[in-house]
Each structure stands twice: as C-alpha cells, then as structure tokens.
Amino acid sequence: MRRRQLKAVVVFASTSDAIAMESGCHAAGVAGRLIPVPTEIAADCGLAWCSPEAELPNIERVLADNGLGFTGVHLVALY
C-alpha cells in the first residue's frame, strides 16, 4: 500500500504562470509535475506544481528567477 508523503505544492493565479513554472523547473532540473489543485487548497486557475518536499529551495529559486506569480506554496500529504 502506498503511503502519503509531504509534497511542496505551488498554487498559481493564472494558467500561464503554472505552465511557465513547468518550463522553468524542467530547465533547472527540478523534479515535479503539474497537477490539479488538491481539494485541501483553494486556487484561482486550478493548476498547481507538485514536487517532493526536498525540492522546496529549488522551487523558490525558480519562482524568483522567473518572476512567476503564485498565490501560495503549501506542504501537503499526497500519494
């Protein structure tokens, strides 16, 4: 049986910022993927970037380096 693990989930106000995050993370070698926003979190665009918790410093760097608009970064237990 799979166990839930803490994931860093970044929520965006716009779909274009979510897609730009995906490009920025892939270019920087940051593990993760776009997912629908978990029900525990409310979001404006419905998309979120999900990465292992250990990637949090790298996620913050990608957000800052690319000037992306986001509404929050959450730690959520997901499968």
Contents of the next structure:
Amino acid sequence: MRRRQLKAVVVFASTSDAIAMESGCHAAGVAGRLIPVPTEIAADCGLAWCSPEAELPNIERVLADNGLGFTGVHLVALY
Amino acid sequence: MIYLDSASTALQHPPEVAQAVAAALNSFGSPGRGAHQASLDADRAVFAARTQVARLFGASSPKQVAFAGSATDALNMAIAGLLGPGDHAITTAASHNSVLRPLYRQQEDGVEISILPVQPSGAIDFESFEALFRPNTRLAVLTHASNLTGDVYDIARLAAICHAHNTLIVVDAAQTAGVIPIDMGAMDLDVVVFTGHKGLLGPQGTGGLCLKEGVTIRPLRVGGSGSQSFERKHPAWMPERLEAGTLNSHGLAGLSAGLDYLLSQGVETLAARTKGLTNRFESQLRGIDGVRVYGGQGGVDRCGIVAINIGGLGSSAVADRLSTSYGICVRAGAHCAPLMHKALGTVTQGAVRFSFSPFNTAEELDTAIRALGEIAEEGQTA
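The form predicted alone done, now the form predicted together with the partner chain:
So here's everything in the complex, that chain up top.
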C-alpha cells in the first residue's frame, strides 16, 4: 500500500514558470515532476513542482538561478 | 504553380512544420489546463515557442511573449489595452487596416488620432512625425514595413522620437518578423506585434506580441486562465494576463518548428537570400516598358515585396492573367492599405504585389518577368 511521504512542492502562478522549472530541474539533475496543485495547499487548478523533501535546497537554487516566479514553497505529505 | 504571395501567407514551409502540427493534433491535451502527460506536452510546446519568439525579437523573457490568433488580434489587444478616452495616438498612412480600424474605433470612444502622411515615393518624413506629438500623446502604432510597397521604416529612429515625448511605441511587424532582424532591446521598442504564418513560417491562426518589461496592457479579453479560478479577476501577470481561453497549441507547435528552422538558418542569411531575389526581380522589371514600381526610393530597405502596375491595366486583371495563363500567384487590389494607395495614387487601379520567400528560386522569378513582359506588350497593342 502506498504511504504518504514528505515532499517539497513549489506552486506557480504562471504555466510558463512551471515549465521553465521542469526544464531547469532536469538540467540540474533535480528529481521531481509537475503535478496539479495539491488540495492540501490550495483548491485551484494550476501547476506545481513536486520533489522529494531532500531536494529542497536544490529546488530553491533552480528557482533563484532561473529567476522564476512562484507563489510558495511548501512541505506537504503526499502519496 | 509559382507562389509569389508570401506577404499574404507562407505557402512553402519546412516539412517539420506540418509534421509538428499533425503530431500535436494527435497527442496534445489542453495547454495550461492540467498536469497529465497530454496537457504537459502542450505546455512544453507552447513554452518552446514562447522561448524562441523571445530569442528572435530580443524580448527580456519568454513570459513577455503573449500569443494571439493573428497580428490583427494582437494589435487590437495592444491598441485597446493602451489607449483610453482623452489620449492621443499617432500612426502613419503606411498602416494596414489592422492598425487603422482599431484606432478608428478608439476615436469613436474619445481617443484623438493623427495620421502621418506618406510621400508619393512611399517614404515618411521624420520631422513631420515629430511635429504630431502633443502633451497627451500616449501611443504611436507604426508599421515596420509597408505591406504594399515593402518599404522598411527606421523603427529605431521612430522609437527614439516617441520616447523623447514619453510616448509608447507599438510596432506592427507583420511583414518583417522573420524577414528582417528585430531586436526590441537594442531598438528600444515597447511592443512588437507579429504574425506566425508569414515570415515565421508557422500555421495560420498564430501570432502575438512581445512586451517590454514595465509596460502594462489592459486585457481585451478575460476568462479561463487555468489558475486562480476562485478569483473574480483575471490573472494580472504575463503572459496569462493577455491569453484568456485555450491557446492554439497545435498551431504553436507548428510555429515552433518554423522558428527552429529560422533560428538555425539565421534571419540574416534568409533575409539576404530574399533580398537578392527581390533586387533581381526589381532590376529586371525596370527593363519592361509600361511597368511602374511603387516605393523603394530614397535608399530605403525592402522586405521581399515589389508592387507594380502595368500601364493603365487593372491590377486584378493582371493578377488574374498571371494566375490563369502562367500559374503565378500574386495579390492584386487594395491590400487592406487604403491610405497608402491614396498616397501612391493607386486607389482606382490598385496594385499588383509580388512577395518572395527564401524558398523561391531565380527561375520562378524569371518566369514571372517573362510573363509580365508579354502582358505589358499585349497591353500596349490592345
């Protein structure tokens, strides 16, 4: 049975930033993928980047290096 | 068939354009509307096109590129979103109706409009342009090149004049995007409007604008944005701010393939080829009795367009003869440029417009020259 694990989740206002995040993380070798914004964070329909919690420093570096806009970085237990 | 109407729309494309559209039609979900594979594939294609457009025009970021259905669509967005009652706007008689009609509509809503005349040669006078500015001049909407004569205007110089008067400049690059290098940073342009289906070699139904950082356009349309769904107001950030509704991701995938070709070949390289064809055509035309060439005087650059008439023959009759007897496709009539025809004295006759792409060959142009020679000779003996 799948169990919840703590994830680092970045929520984006703009799809462009989300796709740029995916590209930046792939280039930097940061594990993760794009997911719908989890309802644990907001009941909305945008995109979020989800990585294992351990990738949090790398995520923040990709955000800064690429000058990406985002609405928040969250630690959330997700399946 | 010999296609010499690329100023209307590109016919010859790199094969990758159609392949990209077909692949997109059969695999893309809705862009910006989900996180499943099909939707993300559409998002990635749209973002790739955004990144390429930003690179092509020197926009500061892909997010400063907003897609629209056409250059006309984007011009409506810019004009309606930057002007309000009490403002003054300037354009030139070289403008296409895609600029003139949105401005005329603004005029009905209390915007004052000034139109810089074009000289009979097709050129514009910079001192006369500067004399049009008023304290309330908010916007100048200027074509980079006449869609009738192909004359290219010094848009960087016009931008400098606009900014000296605290006026924003919107450049209609429908005829020059992908045909002539444009760098909105170096040229200091506020808004560059482009179409995807001409020089950018993409499908019809694509176009948009590039916006300088710090310039804010009030959205013409609001609605579905794929995010912030519980907010009453449409998102304020670019590019979603100007992109209500589902984007044409299928078309944008094709546009991206066209841009791939352009960027890999180099706009300068392709422009040199088109210019070589244009110059060859024009120089041969000068040897045909009765042919009048419009524009191209005063040392201005051209963007792959040559407009002519033959004696007193109607432009539509010449174009129809070229089509039916020689299989040559050109455009006749008024070309949605009514004020330019008034300036050139061609309101009743119209003009026959030849427009070239890098895919044309010298042999095709030679065939057109021979055809025009025969038509001109017949016209003189008729």
